[in-house]
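One chain is shown next in structure tokens, namely the form predicted alone.
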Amino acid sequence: MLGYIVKRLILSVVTIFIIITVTFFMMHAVPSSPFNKPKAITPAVFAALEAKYGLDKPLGEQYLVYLGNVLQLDFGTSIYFRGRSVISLIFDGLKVSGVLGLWAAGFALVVGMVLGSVAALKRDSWLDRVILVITTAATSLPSFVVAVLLLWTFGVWWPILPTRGDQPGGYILPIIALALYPTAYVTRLMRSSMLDVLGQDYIRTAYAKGVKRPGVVFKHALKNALTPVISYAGPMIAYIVTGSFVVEMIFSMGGLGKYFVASIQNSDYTLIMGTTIFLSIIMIAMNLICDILYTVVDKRVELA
């Protein structure tokens, strides 16, 4: 177990190093400059700005300096948001995106596992068919489409919920918009996994020993059926926490999406690189945590 964790940590560090390197050189390969977008400036001012942000140095030297700063969690100063460090902007946005994403992820996991288990236990019943139809429809709708439909339904046609994230109760619609697809996916995944587990020999043995159905389901089947859900939960949580940019913009929420979109529109190199690296670290960390949780849920999994 310890050896596996060490190997995964080393692999994670190497992956992050590759992401930093690729992101840095791709951003510097872009032909535009962050200083020529707002208005025309004189060559002297342009040179002074490049010197201030270290862009006048050789590319290799810039890379080594940036790599050293990142190791100290210093992503530099934003070019567009003057006077603000990139890490402070990321944490400001994470206060909104993180809360929104964690609520949506928690909703998706809890509701998805419950519905998937019910569908498996009621296989081929009318309830199973209803759940399958709804989840199939939900998986075909992108989150931004769901967000627009929710915005029109509860903001125009039947205005009973706030449509802006800065209003009381303003997180309700964004959470639903973000959670609908992963809820449907977790439901279908849990149903399939539960059906597979319920057909195993040890489940039939438990029934033969006289164990009641609730005991079989909660003590034996449910725990073993969670393994594929956990494998999906890591990337799902990271994606929802960091990938709610469009939904945030639709509901006027000041999360990471606002800063990321602004950084792209204004060629804010430091902010683009900082957010990309930060989001990649979250994704890698969630995958590592979920892989380790395999042994907690299913002792049959041999990680070594």
Second form
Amino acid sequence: MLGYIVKRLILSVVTIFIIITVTFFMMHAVPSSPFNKPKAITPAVFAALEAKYGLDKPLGEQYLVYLGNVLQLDFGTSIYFRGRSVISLIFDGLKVSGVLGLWAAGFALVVGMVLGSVAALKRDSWLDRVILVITTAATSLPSFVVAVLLLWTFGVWWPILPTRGDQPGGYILPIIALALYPTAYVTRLMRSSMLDVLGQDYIRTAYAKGVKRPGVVFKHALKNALTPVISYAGPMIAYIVTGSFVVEMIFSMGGLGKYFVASIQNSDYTLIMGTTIFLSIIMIAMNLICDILYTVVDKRVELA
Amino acid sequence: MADERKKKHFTMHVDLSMFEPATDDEKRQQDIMRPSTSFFKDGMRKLKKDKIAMICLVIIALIAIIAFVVPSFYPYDYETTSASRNSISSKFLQPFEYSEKEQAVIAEGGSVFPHILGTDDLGRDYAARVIYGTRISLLVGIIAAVIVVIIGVIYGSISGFLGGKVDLVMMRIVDIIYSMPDLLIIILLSVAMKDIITNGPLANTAVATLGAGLLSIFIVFGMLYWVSMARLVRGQVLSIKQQEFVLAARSTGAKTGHIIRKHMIPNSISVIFISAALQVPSAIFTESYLSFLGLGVSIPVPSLGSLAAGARGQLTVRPYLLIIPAIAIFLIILSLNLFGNGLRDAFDPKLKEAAK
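Can you give me the structure for the form predicted together with its partner chain, which would complement the form predicted alone we have just seen?
Whole complex next, starting from this chain.
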């Protein structure tokens, strides 16, 4: 177990290093510079600004300096948002995106697991069919379409909910827009894995021993049916992080997505690197945690 | 009696009088009830029975026909604006509304093809744009799936066949790529590509008209998305290598080439094909997402995602501008997903649970 975790951690560090390298050189391959974006400036000012941020040095040297800084957890200051450190900008964004993402993930897991279990337990009933149809439809809609349709339905057609993220209750629509796809996916996963578990021999044994239905469902079936859902949680976080880019944009919320897209549009080198590294670490860490949780819940899984 | 038995010492003592001929009814029991079926035929039979999959196939076929055939005779194209048609009043026409100039033509007795879905902010026929956008989205899905299949199959089968240290190193690389945040990289890459393609040496070539966003989607699929296909193929190769029927074939003297042709390929092709079919909607999803962020196809080429993004500002006045491309995306992805699932159920019931 410990050996596995160490191996995965080493692999994660290698992955992050590769992401840093790829992002760094890709970013500098773009001909535009952070200083000619808003308006043209004189060559002298341009040179002075380049020198200030160390952009006049050869690319290889800049790369090594940046790697050294990252190792000391120094992500530098943003070029576009003058005087703001990258870390403080990321935390600014995280206040919005983190709340949005956690709510969406929680909603998806809880609602998905309940709906999926209900559908499996009431197999082939009208309820099961309705759940299947709705979830199939929901997994075929991109998050931006859901977001805009929600905006239109509850903002224009039947205005009962606030449509801007900064209004009270303004998180409701973005959370629904973001959570719809993962909720539907978790529901389908939960349904099929619950059906699978309910057909196993040990469930029959439990019934034979005289355990009542709720006991069987909660004590025996649920725990074993959870494994596929846990292994989906990693990709789900990735979906929610990137999905929140558009949802934040549509509901005008200043989250991480806004900073990420803005940093790219402004060639804000330090902020691009900072947000990319931060988001990659979140996704990689979530995948690792899920894989470990997976074995805690299901003792049958062997770690390779 | 004893003598007679001795005479037939080496025969089997079969006395024909103890047997009676089989009746026709008994003979019929030996008949083959249905002709022997091949793996492919059996799968097709199951697929044809699957009503949902067949309906989805019809929908996909209809959409594909509309997207690829209709533009060749449709009177409007996706890029002719009202400015080039010299009639300012053809902006934002309602469905089946005519611009002043077109009304004048009709008044003189001429006939004008109606703008079925009206026109957009630049006076371009919206129906033509939606049809063309569907074509772009479908093309993205198909090309991306082909790229994924080619790279994934080659990489996965090499890794699976060679095994040992080579396999270990190749799979570590896959592990690393697998944990990369793909959409972040796609977004970064499409921005980088956009600048390089529009300002670099490739400007004004066929590559540039294709669009940096589209090209970067293909590159990213080529770089990142093949890993799950490679894993799948490697797993298939490894498990088939150890199956009893391969051992049986080997013990009866089958050559390696024969085993690959008759056992490896037929047994793994369905898995590859199914996974590729499910890759198409995921590529369309990614493209629409990027186009929505303004990083997909370049102006004026439409895609379903960019049409939806463009219609966002008109949401309160003309919601149908958004709803139509949204329905098109929905129908394409839904029917491709359901058809892919049907294909999976028909050709590989084992995979039903395994494929996430």
